[in-house]
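Presented as structure tokens, the chain that follows is alone, the form predicted on its own.
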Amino acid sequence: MGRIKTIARRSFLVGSAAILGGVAFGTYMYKREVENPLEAGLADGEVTFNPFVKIDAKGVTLITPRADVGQGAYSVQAHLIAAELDVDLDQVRIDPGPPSAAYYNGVVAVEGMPIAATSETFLARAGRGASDVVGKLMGLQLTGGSSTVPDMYDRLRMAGAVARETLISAAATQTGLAVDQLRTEKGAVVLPDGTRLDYVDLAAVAVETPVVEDVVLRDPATWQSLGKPHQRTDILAKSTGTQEYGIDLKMDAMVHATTRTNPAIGGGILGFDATEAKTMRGVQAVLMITGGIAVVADNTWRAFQAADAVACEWGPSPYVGDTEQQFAAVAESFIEERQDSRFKDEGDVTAALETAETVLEAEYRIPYLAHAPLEPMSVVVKLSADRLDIWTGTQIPRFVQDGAAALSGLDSEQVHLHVLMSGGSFGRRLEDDYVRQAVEIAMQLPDTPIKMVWTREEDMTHDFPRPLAMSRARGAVADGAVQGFDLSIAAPSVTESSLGRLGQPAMGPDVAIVAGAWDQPFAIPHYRVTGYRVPAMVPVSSWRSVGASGNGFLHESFMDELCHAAGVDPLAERLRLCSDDLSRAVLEEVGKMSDWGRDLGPKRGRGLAFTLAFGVPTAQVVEVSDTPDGIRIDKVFVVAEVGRVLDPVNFEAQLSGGVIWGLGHAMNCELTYEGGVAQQDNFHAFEAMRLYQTPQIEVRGLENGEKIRGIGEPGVPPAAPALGNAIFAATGQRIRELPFSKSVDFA
């Protein structure tokens, strides 16, 4: 519990770092109050207490500004507010709200800093506090990095508590009773005689009531829903097929559009012939846009067909365009001039490797991967002389707003972004390229609502993928122990590529190149992790669990190799080396769950992997069988430490989903290029794990830590190495390149 001040009706000052006791940055800009965006356009009788709660004659609205891309973000945000406000979620409206600096993310920037999650030094705490400063000063409204819960945990509960106490104050004013005689229950203030004053009916009084600035957050022991299994707010709609996503939006007089841009990334268009397309049924226009063409028709299917009928003359891609050439460029980057970071350098690695009895060397490769959300990119736009409306699912609403404003020549305040439910993202909706295309179309067709939808092929081949990477590792073992670990990773910079497209600078080393590798909690005597930045090739971006998604494979596969070379048990050796109590508990628990050490019998194997990513220590054990039809994944055990599990059902779903996502891509997926053109353009060539291949997954969450963590991404990094280590245990075959299907078949 905590006594919180500084929340006012028109402002919302407190950020997460301040709440949690982080370093205070006393600059004027940081302390300056953030305007409550809900104030704009309030009607008579409507009241807002802060940027997260609004009440009008129709009911209560909870603002959930972090994007829901399938991870249940709307639901958990609503539950956090409701836990303090005392409302049932089936009685309220949930709205993502407008783009606003009030909804800045004060946590996500930490992932871009070289701060180990286990570090509590002054500099580490200062760095985390600086993340809140950066988020606030930039007005960084962004969903990503598993930051929704850790960033909003206190802010949303405070928002609910402030609204609750102000409504009680309003009821006291209306009834003449003392505040301490009143309580709240299910959307009403309850008087001593049991009379209920609904929040909606108190709104008119609350408008004139000073906002209560001192609030006491409820003891989690009194929570009715949080911490217990509960339904996600979208579960009924998603279970019955009635959920409306961005692609489902319709409006009167709407026309339909699609685009084709050069399949050779960045090659541009030299010219086109639309003679045939213009004669096709329903086609209304064929337009030039940046890098390609757009077709406008009376429905999406006809737009797709007509776009295919346009004869385009494309330019060559300016990038390194063939996969083997791309890997060659990566291989050439392990040189001093391209060293980007060395955040981990303990002991004397060079000497240890020179004098060790046994030295291992290994090279690993991971491929480009597409995001491939089930709902391809789509957006509805309408541009008039002084207003642009945009409806879409996005993780970066303020960047979308600013980008559209710059393109259309309007001020940002004239761009009205309506955020919609997304059918998946995995990082894809951190980009605004598709919105910019739609705005270009709207600039040529003003005063017309235009729904722009990409084909699956356009979506996958114009993705900004997870970058390919290579590692070169050397390790020393002696006396039955891992003594030296020297891991070098070379990859293009996600940060440089992504921020560049958003018009933002990327300064300093890119932590993503070595994330999930340099910051692992192992006290190896001689331990070094070095990052090398590969010159930019195909533009890349964040993919679920970002750098750790591949680095978990690079680090934990080689760790397994060293353990076997040392002749020690992989779990026992990790426990011996572990330098963090929370991580050790995770490893011990996964060992108990999986009955580690039990003989599985012939042609079966068990692999262990551990990755600390996004502050969450996560361990997985994968069990496989070597069958006549190939490798069958039998069972997976997962343990993660998150400080507090807010929803056990969604916690299990997120971790299980992360495992399936990680295993499926490790088994089958890669994005290869020829002449700058992605060779995989749909799911038939980018195959996820099949339903019959899905193993039993047993999940357990630990709550030993003081910090609450997010769980959307940490389930991914250990999956691939745990599978690779299991295949080695079952077959003796060590696979050092993803996807595994290049080397083995899967049953």
The other form holds:
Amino acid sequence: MGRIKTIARRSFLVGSAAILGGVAFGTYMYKREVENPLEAGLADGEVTFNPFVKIDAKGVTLITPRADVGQGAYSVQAHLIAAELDVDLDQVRIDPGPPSAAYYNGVVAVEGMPIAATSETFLARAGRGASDVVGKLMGLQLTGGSSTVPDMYDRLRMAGAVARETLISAAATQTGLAVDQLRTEKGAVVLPDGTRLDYVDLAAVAVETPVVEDVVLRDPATWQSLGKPHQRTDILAKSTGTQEYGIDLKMDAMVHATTRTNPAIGGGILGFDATEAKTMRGVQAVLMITGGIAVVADNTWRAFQAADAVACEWGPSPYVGDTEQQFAAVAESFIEERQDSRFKDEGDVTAALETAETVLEAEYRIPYLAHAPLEPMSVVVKLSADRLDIWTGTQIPRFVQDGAAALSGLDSEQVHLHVLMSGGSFGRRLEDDYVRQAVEIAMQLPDTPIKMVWTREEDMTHDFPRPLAMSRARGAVADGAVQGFDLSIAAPSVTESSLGRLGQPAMGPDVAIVAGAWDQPFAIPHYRVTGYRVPAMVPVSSWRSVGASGNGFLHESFMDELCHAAGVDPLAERLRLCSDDLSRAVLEEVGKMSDWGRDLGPKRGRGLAFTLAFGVPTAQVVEVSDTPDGIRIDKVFVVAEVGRVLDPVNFEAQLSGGVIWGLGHAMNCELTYEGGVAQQDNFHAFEAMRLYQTPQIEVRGLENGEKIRGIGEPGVPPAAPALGNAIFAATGQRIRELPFSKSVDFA
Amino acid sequence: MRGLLFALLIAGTGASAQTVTREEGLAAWDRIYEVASHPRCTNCHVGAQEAPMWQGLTYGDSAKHGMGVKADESRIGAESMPCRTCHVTAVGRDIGSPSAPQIEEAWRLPPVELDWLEESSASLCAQLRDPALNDGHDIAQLAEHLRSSPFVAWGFEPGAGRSKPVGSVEEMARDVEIWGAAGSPCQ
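Cool, the form predicted on its own is there; where's the form predicted in complex with the partner chain?
Full complex below, order starting with the chain above.
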């Protein structure tokens, strides 16, 4: 057990202070049942069996507490419950539920631990168990890290099964029949003679029925819907433009606000002149908030216009505020004092590199990247004397609740958070800065519903970006094989930055600095991955696929260089080195799919990359053509291993989306700073992959693993290196800095 | 003969075949080419290609208009989605970058034969002096087109934040006349 403490001390655990603070207390708290938050609000005749199912006179409600930021989380959660409860989704309501400790995430904290997904040692298992303890102790309600499916897979099916069996028990009580004579179907308990007792009608009896907890989950072979293509619960609304997002919420007597804070990050406001803005049509107030001003008007557009007319005197940014200086700080961080981790150190790298016949060295750079969700940050708040209501799309409901409570002086129980559908996030909604601004406005304008909306420019220039990073890699090849790989990565710490904003401690090394690099399943004889922590510069945060998003590029591009230097085929060499059966199957499958080895003809090239991230081995092959107009991406093949595919359609959508996201940013995007001011303020300067540039994408999911995994993020990391490797194959040009558009044009 | 004809056409403008030397004509052509090959012009003079270019912006030299537009045979996108869906016709508005530029006419691509994109000076010169290749214009009509076209006017005053070619509409029209008066020399 001593080693578990060591792991806790040496690695970032969300709320690790809670564990270290007292094991006895922690054990007690951990073993205690979590409260069911639905019990607090039950009316007469309403019944809840667990935190995920509620039945009242109007029908059945499934609670789907993981945020839907476009990845289909509501849909998959609903399907998991429904698979056991026997309801059709068009019969039920889906509700994200209130913020509650019951909705803790027991999986996500493992991403902060230095535990390789392929490791099944005692310590690795113990560490994963500790993640569940941390999540439960903290009541860590958080959506992220591709954790929704692995975390909720058993819990939601169990919730559905408990509700089903309790309803059957209620029906048995009501009819006098034996439980084994009853079955369930489409929202009703069915009697032997075919009579249907609707769940809704049974609710009153179920209130008095002891909850049946001893249930057996159904064999996946009997699933009716899970595992087969199904229509997402939001697809009709999204396809017809009727889906309402947070930004669409309207209320009677609502006023509209927007804010301007210092474009030089963290520079604060010294003073402002709102004389002109106050005379503008519809403007009701110009208020001071932390770091800037807020304008309240009768509609959002007028608030935007008036905010532009406020003359603000800004202070200078306290951060290292020029991108050139920022990269210089990264370059200076490859020193012993800043070494953060060395989770991988096999063989004798130093000796191998000293004696090798051929040694390669290369330096790679990746830029800051904004999240830039299509729906900019927005929130509706209403504050009265003893109650604060907040409506917004968020991945961290309990942090939002607690932060707003602290700011407004209310207790957390007095803060009512209503989670709404998000128009994208990619990690941006792991922050609550925009909610705090709205609460500050509400404190100056109580008893009024206030919708606060940021402009795109405010959103992009006040993002907490993915950090920039550099790698210095050295490698040794001999006898047609990769013999040594020494990868050093320097980056600011995402975990330190974002946990700091949430008031949480972050101790030990930051796994995110080397995620997707240190834990790759290759048995290279001499293999070392070292993380260096760059002192904090502009505040940074998690971005889709977090550390692996950039580290995939740093690791897999250099791996390609080594393979070419050794004169070996990149796929064959990876297969030779592969130390994990699941990963090998993924590599073999992508080779088959892409007909790897087939000659593509002149001016064409094919690149392979593989990343094991979030426990998901993912391989991609990108095919490109070198045309007179530039590089054209023709086709991408993707294979991922997730244990079990719950919805083939959404699986394909998530992986394809990850590829497009990864490729688009690698091609075109960087966030640069001058004087602490982000230089790219809208999509024209931070360009997504265009429709005409989008390649054919062929997706395949493998289900060989025992563990079920999430698929929102793993599609991203291999995309950039697969493209870079393909460009090299087509043109001979090795590009070591993103975005690629700095070096080549894209057709 | 062509030089003499042009001299007559431009009588009264101050330039004449008698006073415009070949060297002056070539110098005028160089200035014309500098404008005509500027991305502000070549982004729309794209020939058979159906999408305008976005050169000279931040998207790289080969970047085409990003919204998947097609000008189609009408060159205004009438068969698919008219350019004016976004390039709303507007009067007197200074639409800065990166908003969709607007002028007081329906946005469109020039005729296919007026393909200037990546054309050399010699090639563009030969094209412009030949009515069969320049949409049927003689030199006087070319000058008149420059002076009257909202597109050309916009090209020289494209709104805040956009690069623009050197000179003005009038200077370019005068250069065309000088070039024509000198016999439209190309080299």
